[in-house]
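Single chain ahead, by itself, as structure tokens, in the form predicted on its own.
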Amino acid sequence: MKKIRFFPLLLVFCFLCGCQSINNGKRIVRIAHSQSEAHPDHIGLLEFEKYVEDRLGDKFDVQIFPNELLGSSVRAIELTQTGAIDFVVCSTGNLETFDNIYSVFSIPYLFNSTSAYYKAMEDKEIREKLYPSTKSSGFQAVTWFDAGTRNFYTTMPISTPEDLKGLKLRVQQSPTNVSMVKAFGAAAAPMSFGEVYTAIQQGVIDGAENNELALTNNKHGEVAKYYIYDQHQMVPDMLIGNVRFLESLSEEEREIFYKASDIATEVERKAWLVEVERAKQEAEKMGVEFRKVDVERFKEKVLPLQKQLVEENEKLRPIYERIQEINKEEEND
């Protein structure tokens, strides 16, 4: 894959502390995310990477920077702040300790459907609601990019919510996911993605949710043989990028650098589904078992949850309702 930088370490420490973002008379446009050069995000990412250069090539060296190389989400959003990464593809559960208007992704079964879940992602009323709400930390959002749906995987069966009953699962950095975890009765224990495979392995945890990528992408298959299809969470991943960058372009690079970000998420969305399936298939030659439980018994865990997160922040109703709306107008269609 072209452009994809593995620096010596060194060569890393070099730009992490400041070096010239200037390659041959280009600005360079530095692009990070933590999964691999297979995974959706990626594919994404390259073709953002094709707009840009194929229309601001002279100005612009777009350079993309897979598998946590310039730290964890949560490091790789701290170094987009200070404008030493332009851009970074990161969950919205890294996003709400800079503003917690993001914690209505974790609320657990929000979207009725995948429909509901992509019909809202594209609404412009919670779009200019949410994409904005970073701005005074240094960074905002330009588009999202499809993660699927959220499910718990473990290294013992699971049937029932009572089953997750004293389990140490990881989760997201979220407070928000800590508490769903906990509403099931598990311990959270919230750590960066690169350190789940471990952790699982040495048994420091029991398992971990996320969607069936982590399984093959990220090997955890190899260590969690039980995924289970709760469907407790449809948790979009948010392409964020610097503010003085942003601001620096000139409207028409501003424009193209926009398109380029909706032709991303375009192109991410149909590799997901094509890469979930795979991922599957992949992960039952692994010796991963897919079982399907009711979602309904695992939903009436959390529900007392979901009302409760809303009531404590106003900041969500509006977002929240909205996205209720959504959800009846795609039952009735």
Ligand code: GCU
Given for the second form:
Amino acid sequence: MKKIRFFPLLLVFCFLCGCQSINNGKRIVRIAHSQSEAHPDHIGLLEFEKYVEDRLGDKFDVQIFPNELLGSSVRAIELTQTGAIDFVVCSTGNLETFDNIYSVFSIPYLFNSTSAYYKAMEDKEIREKLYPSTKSSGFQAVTWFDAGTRNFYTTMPISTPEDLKGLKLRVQQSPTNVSMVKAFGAAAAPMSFGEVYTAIQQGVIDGAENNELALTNNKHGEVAKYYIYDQHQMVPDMLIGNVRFLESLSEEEREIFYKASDIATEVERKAWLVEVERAKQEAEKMGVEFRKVDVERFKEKVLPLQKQLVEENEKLRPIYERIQEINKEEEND
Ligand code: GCU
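Having seen the form predicted on its own, the form predicted in complex with alpha-D-glucopyranuronic acid (GCU):
Once more the chain from above appears, this time first in line as the rest of the complex follows.
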């Protein structure tokens, strides 16, 4: 455990010493993420690694670090920002404190349908506004990964928004998520993903909110048996790269890295659809009860927050408005 904790520090130290990343004449490209090796994010990243190394294997050695091995998401984003590592896959929820443009995806009930979510994530206008916008913070988005729909799950049965009242629920380290959970009448406990299992098990929190894979891949279904489909958010994961690293690539290399990330997204999205179905079945076997609930009643509680969040942060408006257009386009389809 101690070794694992020290690893990020060691990386930073190596980076500062300038010995960070060359091994046998190859530039080591480090990618961190918080999921297990069975998770779609990891499956997508393996394709990224393969595509880059098949073409540039004499120059680059891509190394993937799963399971928060380089630290929690927030820590790994910091490492990517400084260039101690080159990429991280993280939720937009966790990016929010680094650049609040990412809080747009934490707006509850932002997307009216899964098809609107997919379309928005592939929308050229949104990508052009979002991806390079954080360059001054040292990182930029390269691609996105599907992370499904987020729902609440708890240690006690719940069905209505009133049932959330007074519960203590884990959220990502994101101010918007704290506001959302408060608007539902619950108390928010921001913490890293890796801490959630123990916090539920020890009764520090009453539950959390996430997609179904958290129940199985992260075993939360062992300790929280009630999962409701209130569908409050669709929050993507992003592949974030260090700006200096990306700009150090030749045009040809950059093209290969970008193509690799497109392929990673394609593979991750396919794997996502398969894995989420598998997770539901597996979670049921673990004794998790999935409940359909009256989504409109949950929506009512947090809709005022939508307006408030957009009014508070002008940066969000153009992306928010484009998403509203996409919501309409998909309704009429
Ligand atoms: C999802 C998401 C992760 C994120 C996690 C969380 O699993 O894919 O990127 O870290 O939620 O709630 O922290």
